[in-house]
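To begin, one chain is listed below as structure tokens, in the form predicted on its own.
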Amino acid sequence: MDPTAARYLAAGLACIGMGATAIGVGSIFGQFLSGALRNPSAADGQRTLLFIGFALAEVFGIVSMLAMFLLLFFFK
């Protein structure tokens, strides 16, 4: 296999993490909204956990994007 083709293939596989991040963030906010509609009085207490989960999911996406850029532009 050509090294350039392998580099592009590896970068494409690293982008799967960004798609998984979108699914994770949607799931986090969807589950929070479902729980907040069932019990509105408990929603304020769970808001900090919502933002922590959002931040952790976004970190996963940023790390996978960083890996993609490293594979494309750093390793030649």
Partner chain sequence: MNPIEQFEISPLKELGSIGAYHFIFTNSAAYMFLCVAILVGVTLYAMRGNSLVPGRLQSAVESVYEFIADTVRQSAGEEGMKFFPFVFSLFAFILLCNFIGLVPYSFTVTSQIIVTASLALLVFAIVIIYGFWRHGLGFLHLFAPSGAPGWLMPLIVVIELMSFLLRPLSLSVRLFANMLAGHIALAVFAGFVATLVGAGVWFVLAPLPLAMTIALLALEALVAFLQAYVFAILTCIYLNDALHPHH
Second form
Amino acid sequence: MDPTAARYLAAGLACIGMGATAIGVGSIFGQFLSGALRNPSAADGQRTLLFIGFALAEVFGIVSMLAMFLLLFFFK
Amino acid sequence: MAAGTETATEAQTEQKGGFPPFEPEHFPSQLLWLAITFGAIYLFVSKVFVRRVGGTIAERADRISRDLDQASAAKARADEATAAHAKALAEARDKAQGIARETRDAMNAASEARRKTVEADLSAKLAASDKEIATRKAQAMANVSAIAQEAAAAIVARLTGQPPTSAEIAAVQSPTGKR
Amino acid sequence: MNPIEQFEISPLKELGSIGAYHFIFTNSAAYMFLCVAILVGVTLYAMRGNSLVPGRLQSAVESVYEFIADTVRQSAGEEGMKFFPFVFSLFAFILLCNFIGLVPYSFTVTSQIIVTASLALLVFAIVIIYGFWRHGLGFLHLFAPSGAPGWLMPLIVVIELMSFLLRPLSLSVRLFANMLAGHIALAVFAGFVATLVGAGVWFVLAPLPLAMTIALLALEALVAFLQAYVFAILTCIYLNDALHPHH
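To test you: the structure above is the form predicted on its own. What is the structure of the form predicted together with its partner chain?
The complete assembly is shown below, putting the previous chain first.
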């Protein structure tokens, strides 16, 4: 296989990780929302934890995006 | 057209060394300007913004709490004044009632006294009148016996033709006088 | 129409060089200064009366202040308020750069990885320096939370250390990637409009990507605010670790 083609394919495959991260982040906010609707008074205090969870989940999407960037622009 | 742009982009990116945000060529100047501008923002925020905006917010909070304190103090004063007013009112009512009672008592006493004097006067007059009636009656009774003697003497004189003597009159009168 | 052309840095004035480094006044620098000018101008204009009963703009500025102050207080505690100017500077800079970038034909400073990486590394450096200055080696408790069983400790330390070291990376790349992807998407859909308008009878379809562009612009406005907020709140959370490592 042509190395350039393989690189582009790999970059595209790396983007799957970003989609998976989207599921995770959506799940975090969705769960927070359903919890917050059940007990709105407790929601304010948990916003910090929400963003910690969001940041942790998004790290992996960022890592896969980084892999994509590395494949596209740095490994030549 | 599509092929043309693609090759042009390819050529451009090849020539520039890739994606613009990843070009290290401009990193030093970006860092320099970022340091300058972010430093300026930090200085502005810490020296001016926080003092002015935070100061205004704190001042407003102070002012509101001070005003609330003043309002509650004023309310306390108003309550006090209301209580004092109610007290004064009650006192005044008591006083008025006292005055009324005193006046009534004084008037009662005065009228009682007058009544008593009038009664005493009246009873004195009554007693005097009674006495006078008694004396008059006694007088009248005395006169009656004298008149009766005269009448009897006159009747006797007319009947007998000669007036009775005083001894005879006394003898007739004595049982009457005894009765 | 090239969607990544908008991230091109164009030199406006050459200022000279120190060693191998060239310092150039670029369009990026011009937009950074615009951001400073807007922040200073809006603040000074809004607060000119400094009145106790705020006007519209003054109450807007005050509500932004209160918003960030609440965020700092909630996630870093009352002690964290000494970092308030720093967090507010980050928030204001990122928010203004993001919103300036939404104006068509403008340049987005936060779509430059070097800018976001510098800001994230600044946060990271402040967390590490303040943590060690304040707690000494006690700051290392951050990587060894109490209550974990002893045999798990090495694993936990490795995981915590990894997540700690990934923080500046995720912080910078999150902002950069959001701005980059959003602007590329905007440019792609705006490019469709231009292509359809220039493609004969197909121009009747041009309103479709135009509507998409407008919807995306609204989404990007939300993202612009959200990313600035996320950057600020994550900074607060990381500063909280430096303030209270024994969690």
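Whichever C-alpha set is largest while still superposing within 1.5 Å between the two forms counts as the rigid core. Numbering follows the first chain given and starts at 1. Just so it is clear, the model here is predicted, and its values are computed rather than measured.
Visitor: Determine, after fitting the two forms on their core, whether S27 shows a C-alpha shift of 2 Å or more between the two forms.
Guide: No, S27 moves less than 2 Å.
Visitor: Quick one: CA shift at G45 between the two forms, core fit, Å?
Guide: Its alpha carbon moves by 4.7 Å.
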